[in-house]
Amino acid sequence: MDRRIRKSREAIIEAFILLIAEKNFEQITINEIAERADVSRGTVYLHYTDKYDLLDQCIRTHFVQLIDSCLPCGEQALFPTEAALLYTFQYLDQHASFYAAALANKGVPAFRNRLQAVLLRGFDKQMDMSGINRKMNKGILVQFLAVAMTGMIEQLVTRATPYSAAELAEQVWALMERNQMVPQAQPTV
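Chain structure (the form predicted alone), given for this chain on its own:
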């Protein structure tokens, strides 16, 4: 990708994230994004069809980066190891400006919904892989875990918790182990 195009896109996204942190998504205009990014409206429209497309691409890009940077290649479980959970929390902490803005903005419910959907699928898969026969309703447990993890992520990125990413990872992993949510080690022969 041409360096000028990349720089324009980065400026647009950065401006957009700053605006989401300041005001409701519905109140943001393409003019404001262009002005803040120091590009023309035409440049914004060259890259994005509208602010909804920009939001969608921001969310998609951040989720892809999150998954790519936090899960070891070929892993199927959402959090296959405590280290992967720690990398996830550290990544979220490093990119807190975007995640905090997206989670806190009342006009961006799509972000919270997508995050919970990703977590729902991941915990569902993780439960299937754990090999534990549960007496609990799987759907209720998966929903509970996804909502709880979304809350923990929100606490971390909005700096509403006094705990570090490492402390959160350690405690969440302990909870997952206690509830047999982590892949069980295979016995060696």
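All values derive from a computational prediction rather than experimental measurement. Between two forms, the rigid core is defined as the largest C-alpha subset superposing within 1.5 Å. Numbering follows the first chain given and starts at 1. Compared with the form predicted in complex with the DNA:
- When the rigid core is held fixed, the Cα atom of V172 travels less than 2 angstroms between the two forms.
- Put the two forms on the same core and the Cα of S40 is off by 2 Å or more between the two forms.
- A movement of the C-alpha atom of L120 falling short of 2 angstroms is seen between the two forms when the two forms are aligned on their rigid core.
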Contents of the next structure:
2 protein chains.
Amino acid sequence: MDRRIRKSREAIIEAFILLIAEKNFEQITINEIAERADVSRGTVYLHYTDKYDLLDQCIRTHFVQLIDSCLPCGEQALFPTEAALLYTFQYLDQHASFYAAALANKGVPAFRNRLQAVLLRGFDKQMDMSGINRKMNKGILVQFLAVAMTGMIEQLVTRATPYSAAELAEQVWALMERNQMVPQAQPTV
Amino acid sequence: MDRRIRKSREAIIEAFILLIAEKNFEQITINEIAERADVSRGTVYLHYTDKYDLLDQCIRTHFVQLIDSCLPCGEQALFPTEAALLYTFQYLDQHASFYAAALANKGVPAFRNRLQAVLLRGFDKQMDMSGINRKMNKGILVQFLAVAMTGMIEQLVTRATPYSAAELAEQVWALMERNQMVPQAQPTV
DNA sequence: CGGAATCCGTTCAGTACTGTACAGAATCGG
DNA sequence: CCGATTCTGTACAGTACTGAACGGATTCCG
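Which structure goes with the form predicted in complex with the DNA, now that we have seen the form predicted alone?
The next block holds the full complex; its first chain is the one shown before.
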């Protein structure tokens, strides 16, 4: 990719994330974004049709990163190990400002739903692959876990919990083990 | 100035300063500079004829900043107040990595001399303007002070002194008062 | 209400930067 | 010594970005 394209996009995205952490999405203008990114206004339109498109691509990029952070080994399942879960929580912790803003922002509806849907698809796929936990109703279990995980993520990025990413990862991992979502560590006889 | 020009120059200068702080000037290549600045190699040549020119402009820019830091009020003399001297020392302290590198680097000969010359011209002009200290041989006094100030600056930026910028500024100011280079605070009867 | 200001989205010519290529110089390593 | 590699400085066509302008929509404020 052309160096200039990469630089412009990075600058615009960074400026946008900073802005969305500061104020409501609706009252962010293209002018502000361009100014903050130190880029001509036309350049913004060169890459994004409008601020909704920018938001959409921004969310998309973050979701790709999020999924990536869940799959450190490449082709494994959603949360293959406790270490992977910890890694994901730390990633979320680092980018908390964006995720919290997107979750909290009234102007970004359905972000929560999209996050939940991403997790749901991930869990669903993992259940199919690993074949564990065949006895339960897959749909319900997956939904239950996706909702729970979304909530935990929201707690983490909005700083609504006093627990650190590491503590949360440990506890959530234990819960996933209890729910037989992951290869059992010590089958309880 | 075109936004792109400013950005490119800033990136190149920043990369160059980081590099000169790391290794000898002679073994820095245009390739390295371009790579570090995240800029095409041709762009470097678009702004600077070669790395010597880049170094020269870099020094020039820093000298302009240095002089600026000495003249916070605009049209005043070189060090009108103790506060101005402190400001200058703090500026030097902040940009110590560049000044130290330029002073220490074997491949940047005469940097020390240029610094000294800048200070000499500054003091000389100040003597003419303020008209103080008429009794002494101006040339010798100015030279004496320029050499001394250069040395103090070198001490500061190379971290060869345990004293802070503030402590140095205070002491040097006292010395300048003693040498009647500045408006006397309390004429000692 | 009505003017001023701001923002929108688009167009456009001009410019800076891009990657690539080239020949020659310098440096490296066998 | 010689080949391989790297760096230099220059040239080029293609591209991304720039600033400026525009009519129209929206908001602000008196």
